[in-house]
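Encoded as structure tokens, the following chain is the form predicted on its own, with no partner shown.
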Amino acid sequence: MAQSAQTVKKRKIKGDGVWGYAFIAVALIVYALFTAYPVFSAFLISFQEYKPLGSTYIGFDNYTATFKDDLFWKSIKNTLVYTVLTVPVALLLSFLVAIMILPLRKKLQTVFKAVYYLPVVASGVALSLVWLWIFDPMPGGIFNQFIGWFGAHNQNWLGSSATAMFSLVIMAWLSSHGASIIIYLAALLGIDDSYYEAADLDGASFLQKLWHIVLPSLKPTTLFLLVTAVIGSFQVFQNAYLMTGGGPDHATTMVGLLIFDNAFKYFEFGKAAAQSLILALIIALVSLFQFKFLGKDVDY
């Protein structure tokens, strides 16, 4: 009797299983065709001299033929620049915006959240697009009239080397930041108002319970951000391409950039391959890092 009863239970949990594989068949499936085996094959086509009608291969040869190329190296360091700049000053900003709106009423909260995320939802073009009138190095555009306030000549800000990563990082800081912002807002609500109680006992100030309390108690959404943001970053494309173009003399190519102008301009899919892959590790390397060294104390 007990052994039937242990049968019927095991041909249930094959069933629960089974039903269970069917459930995630599509998630899968898409993860196999648009994630693992685009990797695969980016693995493969990295040690080939691809062409559409027969590929060779050729070892190594891309992976020397990349760390050989100065404009790899100034990619790199251009990508560095752009992540050094922007994602401390981006998380800074979405962590004072999420505490001004944390005091308001639940309706003005929605209201500042929708306003805040509304930019993340727009076509990128469309705010490049903007963004190209803000950098008119005509004496109409945006900016140029407020540095004229002060007595300041027009600048080329985009086609000038020595203004046109500058530009893009003001961009990254004045852009975007409403995934961030409601993300730091939610884990502020998720602090147990007892902690504050007992600060307002002890006589705490605003700015001992910001250091004694709100920034301990974020330290695991801090990380979770800075992780993203160093993994965004180190992918961005889209505002090199649109804004610049990767000019002026690559003053602005990031590393993203680069393997796209491989693959879709000089049709170099190998060493395009190459590239992307030498990027995946340093994005994990870095990710890495920062788990092991800034996740000590931190509770998942």
Given for the second form:
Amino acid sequence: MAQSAQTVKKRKIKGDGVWGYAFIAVALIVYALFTAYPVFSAFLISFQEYKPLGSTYIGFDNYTATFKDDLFWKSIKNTLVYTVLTVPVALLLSFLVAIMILPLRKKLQTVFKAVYYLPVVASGVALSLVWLWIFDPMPGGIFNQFIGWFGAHNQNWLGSSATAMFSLVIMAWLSSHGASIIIYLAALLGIDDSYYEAADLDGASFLQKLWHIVLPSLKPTTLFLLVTAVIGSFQVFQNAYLMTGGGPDHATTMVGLLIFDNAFKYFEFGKAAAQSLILALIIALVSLFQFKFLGKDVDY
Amino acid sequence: MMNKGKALSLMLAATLSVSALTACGGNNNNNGAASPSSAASGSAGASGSAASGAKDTITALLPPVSPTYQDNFDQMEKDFNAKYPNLTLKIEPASWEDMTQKLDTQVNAGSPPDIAFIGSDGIAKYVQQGMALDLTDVATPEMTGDYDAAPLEYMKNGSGLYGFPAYMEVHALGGNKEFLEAAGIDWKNVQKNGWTYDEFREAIKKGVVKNGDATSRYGFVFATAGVASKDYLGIMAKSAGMPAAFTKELKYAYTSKNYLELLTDLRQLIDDGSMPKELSSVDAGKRWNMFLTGQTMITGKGLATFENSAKKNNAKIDAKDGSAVKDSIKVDYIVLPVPTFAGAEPVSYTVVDGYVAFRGKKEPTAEHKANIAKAAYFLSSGQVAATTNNDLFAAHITKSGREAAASMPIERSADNVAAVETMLSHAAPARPDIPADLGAKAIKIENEVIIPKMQALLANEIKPQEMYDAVKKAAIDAFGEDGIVQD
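Please give the other form, namely the form predicted together with its partner chain, since only the form predicted on its own has been shown so far.
Everything in the complex follows now, all chains and molecules, and the chain you saw is the first one.
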């Protein structure tokens, strides 16, 4: 009997099993090389004063220095403000655009999908350069010309603490919702028509259908987009790095930018690694909170 | 046939082996020169057993130092090999944008190039990391004797010599001759005798042109955003009685009362309307565009090479070449000195860039070090330096470079040449005596306090006194009450 079981096992490994392991091995190796190993290294480095010629173990010094650093807390606050201001509006805009595209004919839908998805494909650096042009502080800048039509004064968009964060938020609101729109559209198309037909028979209005059918049906999608958007927002780096460099007076220093500066400007890799792990912990806690309180009745 | 458990174990072991091998990328005990090709060619340093005259490869990471610099790489490699038949110079080109990042990544992985072209102010951080290579014992008297003394000092830190300088450029201001003369500014006198802050302030007020409420031309525009963010204050501070971040007694200088006066003066220029109130967002590209399009009378910072850039644009305008800067006007570029502040003596900010030597994790052999010195000297002297510095309109700083340049005349304003020489005569001296750890702390204060607060000051969000107080607090935290200037 035991012999027979062994034979079955051998047969499985010889057949599909070998290929299965081979395919898994590729993913596992990539994961080990580019995810697990860097994370493990970062964990080790966070307890060291890193030097190329030999690092020194310094215990929790990098963590205590981080917790005592005012700039770290300011960067956390900036990141939270950015997240709170951008994520809900970005989701709402994606949802509204998806709702507007939904009734269109398939070809027209495809055109709009492509148009909205295009910025996702485009280089982030190129997009930032376009936005720098839009936020040009001189009177000839596009935004300044626009507000000038309404009699408003010229603004130093990215150079003033009063407007720099808001400028980054505007940029986030108005660009790169392509992926969310596509996902919302797919979810909307997945809602069974019978719900709408039943609602029509009951004489439900558009808003009633939206409230009682669409929104509950999209809750898993919304939760997924919310969690991924919050994670992305906590890790925001490129916009602040390219548009403001974290200024003025650290008004737009996000935690991702602070980590980059510590690592690559000051060569404090240990501190940067510690801050990365703290950020990962914060993101994990926020995600857990979202799943616990918003995902109670969501099935996947 | 192995069972599932064994297969999985084998796979995990293989995975770990691969990752361990990857980790070895930063731990390969090479000498920094060990690119695969150099290892294959028997790199002296890599093998650690090279005899004199043995084959060796020296790697160099080089940005586009001058407009035509990178076009000459093949020739430079050939000429070096002709001079030293056993040596190969392997040049890796880099853009200015990714130069520092590329170098820092290689340095932190423990496998930098043997030579990189960087600013001398960057040497301290690599010394602190232990990755800069001291060439003192392999730089021959023939090599060191070729350089002017002042720029060579910039390549030192403590008692070590970490490379050879390529040029010594002075950070000046640049004026539009037509606008200066229309404003009644005796620019020739300013070139010879300099100007005080008050004289400068009155002069740039005269350069302002208004159309109703809007300003169509400013008196002075200095780039203060992006990579240029630290230049403005740093350049002006030299002529405000603070030629370096530390005094000779190694006390942090930017807590002097002169610093507060300087901050007050710089804010005043915006309040006067002589500089744009949006100055904090003007980057290097924009201010040069504003200069060429006649939106400012004086621009900063100015380097000698800008005279060449202005000339080239003038030629394009004459030729109706579409690649001329849009809406630009013809400009006669006038080199102008930085004003002096708080009654201080003029001290020019000089930038000395050069070929700095690096080491890998393994101690390089004496032979390889000597070969690195040969390559750094080759790149920074003679024909190579003459060609590059002529392209940049930069002064020659080696005897061999001057000799090679004698047969390469360039068309350059004699007034500007004399103005640059005057400024170089009172250039800030090199400060190799500033310990690397103090230098690193000063750089951190600059990045974390001075630049952000300066942005806020220029945006009129804080007062000069608030910025001064913030700098003083950070300085006391870093250096202690006794480690700063209190006048």
